[in-house]
Structure formats: C-alpha cells, structure tokens
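This document opens with one chain alone, in structure tokens, the form predicted alone.
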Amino acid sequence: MFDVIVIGAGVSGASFANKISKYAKTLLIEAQDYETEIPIRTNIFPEHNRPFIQNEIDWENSSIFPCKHTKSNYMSDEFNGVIDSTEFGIPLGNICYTENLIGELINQFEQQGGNFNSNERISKINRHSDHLELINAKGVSYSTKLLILATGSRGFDLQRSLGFEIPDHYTGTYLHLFGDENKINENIEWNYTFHINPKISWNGPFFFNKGKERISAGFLGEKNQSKEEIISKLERILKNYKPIQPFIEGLKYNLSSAVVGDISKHPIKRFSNDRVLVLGEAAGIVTAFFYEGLLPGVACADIATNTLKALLEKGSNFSRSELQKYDQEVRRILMPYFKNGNALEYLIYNEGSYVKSLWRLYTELLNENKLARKYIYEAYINHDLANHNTSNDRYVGEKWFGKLPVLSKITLSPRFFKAMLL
C-alpha cells in the first residue's frame, strides 16, 4: 500500500513527487519511457515560478537552466513589443530546458525512496471504502491511501472514470531547430518571441523560445486537428511565412521529431474530490493567453503538498472535505494573476476583424509606452501572485483602448469593458 500514488511525471508530477516523498511512501508513474528519453523540451521559466521550486533546485543550475530570460518580445506584423529586462532591473526569469528539469526532480525523489516507474500506462482505477486500487495495462495492480493526477492532457478517461470533468483543449506542435550558438543569437536577439496572426491560429501564439544551440517553434491549432494536419500547417509556416525567415535561417531541423499532443486551457469547477487531487494542465490550470503551463504545473504540486502534510500527519482519510483547502488555495495564489490572461484571451482570440489591428496596436502600445512596459515586467518577476496588481494591467488595457480608432471605440468598448471584469 502506498501513501500516494502520482501519475504522471511532467513538470507537475515529478515535482509534486519530490517534495511530498519526504512525508509519504510515494509511487510515481510514467506513461513515457523516461528511461529511454525524457524528450527535449525548451521552455522559459519566469522570475515568478522560482519560489515553487527554490527549495529543490538551484536557480544557477546551468543544465536546467542555461541562460537568462533577458528579452521577450510581443509580435505583430508591424511592432516589435519588447520587454527588456535590462530596462528595469534583473531578469525576468531564465531559459529551462525542461527535460533536464524534470530528470532532476525525479533523480532526487527516488534518492528519498521514492519508486518510479517509467513506460507503464494505468488503464484502470477502482474506488473501495479506504484505498484506490490502480490497474496498468499488463493487470498489475496497485493500493493507495492518495492518488494525484499529474496527466497534463493525455489521461483525460481516467479523469472522467474518477468524475471529475475535463477540459477545453486544443491540438497544439511544437519543433526543436538546432544550429551554432552565434548562429541562433545572430538570428534572433530575443529569447522569447509570442507572435499573433489569425492566419496561422485563432486560439493561440506562434511562438519561438531560445535556448543555447536550438531554438523551439511551434504553435496552438484547432480543436480535434490531426497530427497529419497541424504538422503540414508548421511546415508550411517554416519553409514560407516571410516575417520568421530570419530567426530560422541557417539552423537544421527534422519534422519527424515535431511533438504533436493536447493542450488544455480554462481551469475545470473542481481539482479534489474522495481521495483524488489533479493538478496543473490536467485540470485546465494554464494560462489562458499565453498558454504557460510550467508556472501552475510547479505551483500546484507546491500548494498540493502544503495541503497534504498536515492531513499526512494525523492520518486523514483524504475526503473531499478535506481536500476542498487546495481548491481554494489554488483560486488564492494562481487566479489574480490569471485575470489579465483571461481579458487578453477575450479580446484577441476570436474570429473577428478586429484581431490582427488590435495585436498590431497591443504591440505598438509596448514599443512606445515605457510605464506598460514595466507593468508587464514586473508581472514576470513577482514573487507574490496572490497580490497581483491588477490595476495594472487595467492601465495598460486603458491606454491600448485609448489607441483605438473612435469608430472602433465606439464598437469595442463593450468587449473592453467585459474583458475588465473577468
């Protein structure tokens, strides 16, 4: 029998896992075969997200994270929106590559006895009156006191085996290119590039993050997109779309190793029930503009374990009850911040003319305005999400409206006005 059983070893789980085996007899589960490959992936890693895991790892660590996040720039056809963090202070955070992140975790949580055990996929989970009994794909079978679900959006049956709902998720692709370091900074100054063209995606970014020696592109696609589909569009975009030309040129990249999977967004109504915590992506805890899912994933599993110590310690029975305390302390610390996401989203991802003129003057808004500037840099850095300014962000919506034509003030305002209170 097992304390807590963990499936599913992203950024979510592998972290979770870690810091909850020094309190319980933990069993972690992966669907990949990490043994063989944990696959490459190049993330940013803001400011923000370092107190979840400063206890773990160490910011300085040149493997996880091999450089700064000195520059992001918000792309429209016309406007380069840059934050520099140089403008203001120190970085917004660093460059993660995300599958040294992740080996890392695991590597300490099996140090502290914790049993792993990469490449086996649960197809089955039975409730009884103390436990729950999981049941992999060869019929071995598992007990535990506790179960978490760390699945992001590939375990969406076994959640709604356990009742809990499932959320909005959409296709999305994502491709590593590779090339000489000067080559890659010569080619592209920033280290995160988020470009808007309804053409390519009415749901989210093209996006590129660098690394040192490869970059990763990719972008959001539609609901139900085939891999043969978003693959052919991605490619498409590499060889032909002309404002990208001069960040690829040069570098080397395979579309057979393009990752083609779900992406969740919008936080589903409950994360606990009976003995069940999800956390991060698989409950739709992403934000809901910028797609970041590292910042919920390491903030879950640290909310997660600060709710379970103390139910660990007097030998609880993990009812829902009990468990509703991370519901609300995930609404407490993630969702202030989430609220400028969600007006973004409102405003920009829909099928309307509006969308690329409004991107084009959000962009042109950053490039002139140094005050907005600084607001959003100092979303990147705060230590304290809970107390979010959203007065700031309301600024910065007031000035983008302000830019606006009278005509499409006349006509938008009411969605400006909407946006403000999601």
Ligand SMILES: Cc1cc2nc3c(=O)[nH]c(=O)nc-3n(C[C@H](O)[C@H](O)[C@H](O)COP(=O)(O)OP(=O)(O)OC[C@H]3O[C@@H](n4cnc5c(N)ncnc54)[C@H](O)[C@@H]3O)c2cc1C
Given for the second form:
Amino acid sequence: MFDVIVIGAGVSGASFANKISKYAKTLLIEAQDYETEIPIRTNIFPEHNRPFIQNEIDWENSSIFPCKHTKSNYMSDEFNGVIDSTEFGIPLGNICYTENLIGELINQFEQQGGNFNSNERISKINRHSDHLELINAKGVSYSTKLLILATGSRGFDLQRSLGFEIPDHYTGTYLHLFGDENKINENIEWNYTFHINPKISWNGPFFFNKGKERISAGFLGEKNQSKEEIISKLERILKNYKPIQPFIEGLKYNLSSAVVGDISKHPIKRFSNDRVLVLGEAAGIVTAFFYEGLLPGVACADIATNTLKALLEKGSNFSRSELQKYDQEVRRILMPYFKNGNALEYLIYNEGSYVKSLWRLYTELLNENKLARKYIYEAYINHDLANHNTSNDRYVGEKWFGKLPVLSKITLSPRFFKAMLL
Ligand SMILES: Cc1cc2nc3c(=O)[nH]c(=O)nc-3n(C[C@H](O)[C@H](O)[C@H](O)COP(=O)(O)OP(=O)(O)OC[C@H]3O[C@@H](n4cnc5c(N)ncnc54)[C@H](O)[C@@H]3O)c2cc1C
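The form predicted together with the named molecule, contrasted with the form predicted alone above:
Full assembly next; the chain just shown is listed first.
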C-alpha cells in the first residue's frame, strides 16, 4: 500500500511527487516512455513561478534554464508592444527546457526513495472505503491511501470516473525550429513573442518561445480541431505568413515532429474529493488569456504538499472536508492573478470584428505608456500573487479603452465594463 500515488509526470505531477516524497511513500506513474526520452518543450517560466520550486530547483541551472527571459513582444499587425525588463530591473523570468526540469524533479524524487514507473497507463480506478485501487492497461493493480490526478488534458475519462468535472479544452500545436544560436538571435530579438491574429485563431495566440539553439512555435486553435487540420494550418503559417518569415528564416524544422494536444482552461468547480486531489491543468487551472500552465502546476504541487503534510502526520483518512483547504488555498493564491486573464480573454478571444483593431491598440498602448509596461513587468516578477494588484490591471484597461475611437467607445463600453467585473 502506498501513502500517495501520483498519475502523470508533467510539471504538476513531477514537482508534487518530488515534494511529497520527503514525507510519504510515493509512486509516480507516467504513460509516456520517459526512459527513451522526455519530449522536448521550450517554455516561458516567469519569475512569479520561482517561490514554488526554489527549494528543489536552482534558478541558475543552465541546463534547465538556458537563458534569462528579458524581452516579451506583444505583437499586432502594426506594433511590437515590447516589455523589456532592463527598463525596470530584474529579468521577467527564465526560458525553460521543460524536459530537463521534469527530468531533474524525477531524479531527485527517486533519490529521496520515490518509485517512478514510466511507460505505464492507468486505465481504471476502484474506490474502497479505506483506499483506492489503480489498475494499469496490463491489469497490474496498486493500492493507495491518497490519489493525485496530475493528468493534464489527457486523463479526462479517469477524472470523470472519480466524479470530477473536466475543464474546457482547445486543440493546440507546436514544433521546434533549430539553428545556430547567433542565427536565432539575429532572427528574433525577443525571448517571447505573443501574436494575435483572428485569421490564425479566435481562441489563442501564435507564439515563439526562444531558447538557445531552438525556438518553439505554435498556436492554440479551435475546440476539437483535428490533428491533420491544425498541422496543415501550422504548415501554411510557417510557409506563407509574412510577418513571421524573418523570425524563422534559415532555421530547420520537421513538420512531422509537430505535437498536437488539448490544452485546458477555466478551473473546474472542485479540485478535491475523498482521498483524491486534482492538480494543475487537469483541474483547468491555466490562465485564460496567456495559457500559463506551468505556474499553476508548480503552485498546485506546493499548495497540495503544504495541505497534506499535517494530514499525513496525524494519519488522516483524507476526507473531502480535510482536503478542502487545498481548494481554498489554490483559489486564494492564484485567482487574483487569473482575473486579468479572464478579462483579456473576454475582450479578445471571440469572433468580434473589432478584435484585430483592439489588439492593435493594446500593443500601441504598451509601446507608448511606460506605466502600463511597468505594471505588466511587476505581474511577471511578483512573488506574492495572492496580493496581485488588480488596480494595476484596471489602469491598463482604462488607458486601453481611452484609445478607442468615439464610435467604438460607444459600442464596446458594455464589454469593457463587464470585463472589469470578471
Ligand atoms: C503549445 C503550448 C505551449 C505552452 N507554453 C507554455 C509556456 O510557455 N509557459 C507556461 O507556463 N505554460 C505553457 N503552456 C501550458 C503548460 O505547458 C501546461 O499547462 C502544463 O505543462 C501542464 O502541466 P501538467 O503537469 O498539469 O499536465 P501535463 O504536462 O499534460 O502532464 C500530464 C501527464 O499525465 C500523463 N497521463 C495522463 N493520463 C495518464 C494515465 N491514465 N496514466 C498515466 N499517465 C497519464 C500524460 O502522459 C502527461 O505526461 C503551453 C501549452 C501548450 C499546449
């Protein structure tokens, strides 16, 4: 019998397993074959993530964090709205080679006595009064006092079978482009490029995350969009979309390496039930506009560990009422920051004919208004997200609204008003 079994070794599951294995007999199970390779991912890892992993991961570890993130470009068809951290102070965060982050978390977990099974899919879970029984695809079963679902957007059936809701989810795709470090720096100035064009997607950005000798590029598409459809769109964009041609010129990529998968957002109502917690993206805890999912992953892992430490010590039976503190803490710590994403999502991710010009005005605002840039910078580096200053977001919203032509002000004022209340 294990104290804790974690299903899913993405950032949420690997960082939680690492933390909890100091206090409990833990098994971490991952469906993908990590022995062969942990799939590569180049991600944005803002400074505000740091408090949740600083006990495990060295912020200066260059195999995990190959470069500092100093420049973000919020890009429209006309403007580069650049946040340059050197204007204000410390970097916005790190660029993360997420496969190395996960690898290091799992290494430490095993050194602490944790058991890791890779290439193993859990297909069924039976509830008993004093434990849960997990059965893998080959019929092998495990028992545990407590179960952690950290299955991202790939374990919805299991999640439903345990009585949890599943979050809203959209199809996304990305691939890596490779080149010499100098060539990459010549091509693209910013560590992170976030570009909105409704012709690419109504639901999300086209992005570039710049690493050292690789760039990740992709976009968030429609609900239930097929793999063929989204890859063929990615191909057309990479080949023909003029604004990005200078960024990818001379870099090598292989379309067959494009990854397609669901990405969730909008938190489900409950993150806990008797003997079960749901972490990170599986619970839909991903910011609604920027699709930040690593922050919720590491934050949920930290909050869950803090909740469980005391319960493990007193030999708890992990009832729903005891686990509820986890839900409350996740909401207290993350939701003030999430509000801004909800407002931006409401204004930009819809089929309104005004979206393109509204995004253009946002990027122009960032260009010309130092205080707006400073407030965004502060959100990136804030170590106390529970006290995220929502009046800063309101300031940016008001200045943005102020830039609208008179007629648009009249038509869009109800939208802006509602966005402020979300
Ligand atoms: C294109 C794209 C770019 C992104 N860029 C960023 C970024 O730059 N910064 C950022 O903060 N966020 C980014 N995100 C979001 C972020 O990557 C995810 O939200 C985050 O990685 C989710 O982590 P997770 O551990 O919760 O889930 P996942 O990483 O999805 O891990 C879940 C794991 O569970 C395993 N699993 C599922 N079911 C089972 C089962 N039955 N048995 C065993 N194992 C199972 C899966 O194999 C998987 O490895 C991006 C997302 C996408 C799609």
